[in-house]
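One chain comes next, on its own, written out as structure tokens in the form predicted alone.
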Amino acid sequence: MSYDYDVVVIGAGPGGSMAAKTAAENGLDVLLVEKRQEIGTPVRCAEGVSKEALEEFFEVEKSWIAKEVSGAIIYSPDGTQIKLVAGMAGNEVGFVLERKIFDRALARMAAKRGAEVIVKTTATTMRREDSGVVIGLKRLGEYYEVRSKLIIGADGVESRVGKWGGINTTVKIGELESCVQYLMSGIDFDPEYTHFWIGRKYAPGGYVWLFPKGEDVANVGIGVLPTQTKKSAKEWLDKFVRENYPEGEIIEVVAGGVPVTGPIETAVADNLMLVGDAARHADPITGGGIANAIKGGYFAGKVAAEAVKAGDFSKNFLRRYDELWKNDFGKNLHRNKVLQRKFVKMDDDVLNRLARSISDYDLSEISVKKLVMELIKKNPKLLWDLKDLFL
């Protein structure tokens, strides 16, 4: 079989582009597909990522960046505030991104690296043949195939590239979170800080986000388990804003579907690897994954590098893949589905007293872990049987 490139990466996101950019680093023929007629629109997720998965991975540019805060306000249901400093609020604290800019600026890098980038492009079907791929895809009314040695699918939740490898890619509804963003104008906030409510109060199995972009202008969004409510996400939101933030003047709107499944079992499969949203690498707790698919892109390339020269496709040797982002992330994620199903079962009195019970400590010199240790202490007959994830 001949091929016509090394590596098909569909989908032009983070975790997308990233692979592209490794593999072609790593001196791959790569094609980079994206099926929207722009990269970067519409944003789908509120645009937060901490400092330092950005710059492990980058020189930071200012045009990247809406905003830079320094940590993270958490509200219960009763209004008692937990205050984080951005370096232990977790992956989605730190930037704010115009993820506009960014994720076009990523998908540049790769194509400076020499992959190929069409757009307005869209992955029909798949086949293996020989000891490759033949992917069917559809632009501008015409479609053709491309031979590749691998692909990697970086095309969301519920992934076709990953079912037609074999993976099951499916969510259960009730862990889909149903998601809802406004782009406001005209708030009144605290733009140092990003800020989260919780409680059924607000969202029931999720919660309500302000990602600041500006001083008075900011993503306010909301992410809510269908399981748990029968109002939709959007009803939440407006009620929330109505409440809160009256004066204020809509300019976007988005939504969309965020997995709170926790890790996949595998992603991988012979000729496939799955990053992002399509592998699941969202956080369960933050449903926030701007972090882990740069991350899992760049373990991707890196593998698919070492496949090629190896010419070894099969998902046995791309298992090195799944070790690389379980022994990074995976048991970040795996211990945090964990909280998500303990925190979704909670009602708003259990949580306004976890809250205050942490209210008054210097947030500022402890770690996560720390903090985790110290509310089991103080709610033992609630959260003693978390105590291992921590130990």
Second form
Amino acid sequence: MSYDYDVVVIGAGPGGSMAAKTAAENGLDVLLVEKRQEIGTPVRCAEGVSKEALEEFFEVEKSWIAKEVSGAIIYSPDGTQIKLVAGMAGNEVGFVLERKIFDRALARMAAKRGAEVIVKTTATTMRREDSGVVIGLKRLGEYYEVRSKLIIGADGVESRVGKWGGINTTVKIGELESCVQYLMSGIDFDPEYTHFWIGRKYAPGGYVWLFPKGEDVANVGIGVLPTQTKKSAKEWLDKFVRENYPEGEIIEVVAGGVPVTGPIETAVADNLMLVGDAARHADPITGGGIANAIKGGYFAGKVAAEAVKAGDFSKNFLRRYDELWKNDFGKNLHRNKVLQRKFVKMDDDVLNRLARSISDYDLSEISVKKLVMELIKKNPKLLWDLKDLFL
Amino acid sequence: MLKRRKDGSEKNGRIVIDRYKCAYCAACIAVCKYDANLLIETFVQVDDEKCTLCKACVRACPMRAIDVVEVDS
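Coords for the form predicted together with its partner chain, given the form predicted alone:
Then the entire complex follows, led off by the chain already shown.
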């Protein structure tokens, strides 16, 4: 059959736009499809990402960044603090993004490299024909079909593309962080740090976060595991806000479901690759998804170009993409999934004990790995089963 | 209206989404084993034929926007 495109990317979040940009840069004919009428809204995200993760791929523009932070403070249920501070020479600072601007900038980059972008268009069906795929699109009520050699599903936590390809991406109820976040203004906090509250007291199976977006403006949000509580994420967040920031005004509400499944067996099928939340690439401990989505999008775009060059769109060929993401961040997903399983089982007393064991000095790196390594050193018996993964 | 699940058992109710509470986050869709929920931009549509009333979506919803209402048989 004749093809309209080499690759159609479904979803214009960071993962999809990165895949489209990379594929276009490598000379492919690309269509980037976004179902919403505006790229970048409504966000479903706390907007935190490490500086390194962005600088690996972009000349970071000031307008993308709402706030730069130099450390993180974790509060255990009894108020014990653990401080993680970026080292003197360290590059490990964090960015709190302005996703509305960042997502659009990425989509524009993809367009600039030659990708065609359409919004307010939903991909509704997919079928295989000859060695390609026929994708059904509904744009402003009008149904039409496009033919493509490849499809990249960057269609988020609710991904349908994976299911079309026969990849069962249904998230178990015990592996979905149910999240709500308020953008709050007029509240008092230390804007040089991101802040995390852990424990059943605050957020069963998850945590509460505060990510500064300015001096007195911050994303205050929560993730809970539905299997750990009967109350909704919103009820838990309202309680936290009432007790801690009653003076603040809520100027935006966002909700989200974050998959914390750990790595899936494969993110490819014939003619098809999955990227970002659609591939369940969010970090099971932090819930962060932007860095892996961008990397995954880059890998998928590269492999798409190789596949087109080779004229081979089979699952077997596309396994190169699996190899790339597994060798890169796949190990971290696995490690942090093991950690998350253990974390969910810890009661507040255990968390307090762990926090107290390392509260008297500051950690010189903002990373889960560094934090857990220190905890294991101080609590070898309690955390012996994590030893091989982290040390 | 009494409905029958695929396994022959009966269900007596349906999923209702409160449009004023829903924030279109799609958590309900991610956990649906039966592909009964679909997000159309800012509108979650429930396919009553596919839905088995397993209530996974009710539990996953961060906004508590989803409920099961009983339907008279």
